[in-house]
Structure formats: C-alpha cells, structure tokens
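One chain comes next, on its own, written as structure tokens: the form predicted alone.
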Amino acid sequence: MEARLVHVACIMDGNGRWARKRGLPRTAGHTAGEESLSDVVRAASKREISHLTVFGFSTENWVRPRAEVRHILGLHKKLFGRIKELNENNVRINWIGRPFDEPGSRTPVYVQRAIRKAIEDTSANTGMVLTVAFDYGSRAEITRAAKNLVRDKKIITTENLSRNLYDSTLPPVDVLVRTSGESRISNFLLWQISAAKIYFTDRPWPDFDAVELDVALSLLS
C-alpha cells in the first residue's frame, strides 16, 4: 500500500457468536470486542490511517435484551474514558450520532456526558481521528440531512446533503471492515462508502488483530 492518509470503518460483528462458541454468555463476547477494539485503535494509529470510524451501537441495536444494553453501555463509557491510553496514542475522539437534543436521540446523559469529556479531553491530539457511530443509522443520518435542506429551502444536491450530515469533515471511506462472516452493510455509513473497498472476514470481531487489518489494507495496493 502506497503510503497515504486511509479511512477505514469497521463493523464489529461477532461478539456474541465468540462468547458462545466458549460457552460464554452474550456480554463476555461484548467486553472482548472492547478490549479488541483498542488494541485495534493501536495498532490503527500507527500506521498511515488518519481515520477510523466504528460502528459502536446503531439504533436497531435498543430492541436488545435490556441487560446486554446496559452492559453494552457500560462498556461505551468505559472506551470514551480511556482517555490516557488515546493520549498516549495522539488519538482524537470524535462521535457521529443521533444529536443529543433532537427528537428520537436515546443516548442515556451518562454516556453522552463520556462522549464529551472524550471530544474535549483529546481535541489537542493530532494524530488518528477515531470516530464512534454511537445511535447511529445511515438512513437516518441521510433523511435528517434531506430534511434540513428542505428547512432551510436549499436545493437537494450531492454538495448539500454531504454538508448537512452527522459530521460533514468526514472524509470518503477507503476501506470498510465487516468481521463474523457476515457480507452486509447494515445501514453504516451508506454516503461516506459509495467508492471503498470492502472487507469481508470469518474472523469475529474479538479476534481481529493487526495481522487482519494489514490484509484489509492491503486491498488499497
């Protein structure tokens, strides 16, 4: 791969297959995701990415059991409170989402209080921007964005709609991720992945390394 600023998002599938093929219940699979997610941020910085953006809980994801929400959550909270770690790694936070103070947004204020403190905590960093899909959805984020140009009487074009979604500074996806076996998109970033390369692996989510995210950018040579 040539070395350039890349944009890789992943869709992290397969916590709870891993859990139950060791005889573990949902939420263990859903705490090694986490831990495997920052060794991912990890390795992810130091190579030439300059943003990764993950699929941390869309908004399908609340008709869950109500404990592995709260646990998934949980979770969130902790990864947005990793803020040495993301310091360390010269990582800024960013989040793409339901906005907090619109109409059906479900983010509890604990979490939403975390996704701040992490956007603040971290806004010196310079290098990787890592981007959390938290209470997301494409089609939502795509019909808010028409609905805002309809508002604001805009004409409906590419330039439009690219400026009025979740966060408009991000770039174009060069390669997107889907671990578990599973070849679907699930309504991820839909705009943002019109031209990337997509990469499909059996592995689940816990066990994806560094080794697997150099074969995924090695789609780019």
Ligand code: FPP
Second form
Amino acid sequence: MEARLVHVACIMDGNGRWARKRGLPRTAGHTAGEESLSDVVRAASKREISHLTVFGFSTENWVRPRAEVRHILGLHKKLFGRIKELNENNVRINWIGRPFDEPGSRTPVYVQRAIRKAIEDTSANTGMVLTVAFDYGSRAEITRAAKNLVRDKKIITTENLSRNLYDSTLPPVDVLVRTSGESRISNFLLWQISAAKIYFTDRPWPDFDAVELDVALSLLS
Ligand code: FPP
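Structure of the form predicted in complex with this ligand, please, following the form predicted alone?
Everything in the complex follows now, all chains and molecules, and the chain you saw is the first one.
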C-alpha cells in the first residue's frame, strides 16, 4: 500500500449474537469483543493506519440491563489497562465522549480514572492513535459544538464547528466498518464520516480480524 495514513473507524456490533450462537451469555460476547479489539489494534498498528476510532459505549447504551452495562464498563477498564501492550505497539490512547463534568454525565469515577491513566501512560507513543468513543453520541457532540459557538459569540462556520468537536484533531474518517450485518450508522461520527467509504460485513465483531481489516482498507485503493 502507498505510504499514506488512514483513519479507520469501527462500529463493533454483534457481540450478543456471537454469544447466543454459542449458547453463552451476552457478557461472554463482549469479553470476546474486547479481545478481538486488542488483536485488531495490534494488526492496525502495523499497517498504514494513523488513527483507529472505535465505538465502545454509546450514550444510548446506558439503558441496557445493569449487569451488562457493568460488564462492558469493566471491559473498558481492562482495555485501558493494557498499557504494556499499547506501549509495545507504540499506540497512543485517546477518548471522545460526553465530558465528565457535563450535567447528565454518568461515567463512573473508576472508568474516568482508567481513561485518564491510559491517556497519560501512552502519551509519549508516536504511532497509531486509538480513540475510544465512550458515552459518545454524535448528535450531542455536534449540538455541543454549536452551543459553544453561540456562547462564545462566534459565527457558525464549518471550521468553527470542527474546532469545537470533542477532539478537533481527529482527522476525517477514511473507512467506516460496521460488523454483524447491520447497515446503520447509529449516531457515530456523523460529522467526521462525511467522505468515508463504508464497509459492512456480516461477521460479528468477535470474529473481525486482520484479514477483514485488509478487505476494508482495500476500499481505498
Ligand atoms: C455491540 O454488540 C457492542 C457494544 C454495545 C459495545 C462494544 C463493546 C465491545 C466490543 C466490548 C469491549 C470494547 C471496549 C472498547 C472495551 P451488541 O451487544 O449490540 O450485539 P448484538 O447486536 O448481537 O446484540
């Protein structure tokens, strides 16, 4: 592949169905999903990918059964705790989502701490940036950007809105992946995917691998 750096974004769907097919609880599917993510991060860090952004937990996911939410939050702690692995692969952790101090924020302190620590402990890495969207919703992100401009008495321009997104340094997405046969965007990175190619695959997220990643990347050539 030519030497250009790509931003890949993933909607990691189908953990529940993956588990059901095996007669396992949904939580086992999420556990397998976190392991799959760790493998995909390693594979992505060895390719011409500068940014990988994944939908870890949406603002809509809080209504899931409490035990499932707790399990997914625990998996975020596990992922953000993979510091050694991230450092070995020169991966820098980043996060986008509803700010912790915003009214209505529900992110428990232990997840906030895990996010902050992972960002700090990987900040010297110079390779791929792994952005985890946690308590994230795109409409809320864009609405907040517009509100910031009104508050600051700035004019509404594309540049000013971009500058007020959760992370203004996040480049446009080149390829958006959605697993498990769903062809929906689900309020993920609506602003950032305006020119993205989209790769829909029937495979559930726990089965997504480096081969599939290469198929998604081939949409760009
Ligand atoms: C969709 O599966 C996935 C999620 C709601 C969350 C994504 C979470 C993971 C991949 C686990 C670990 C990730 C991180 C970032 C730590 P689903 O439950 O909607 O599956 P279904 O549609 O088959 O029910």
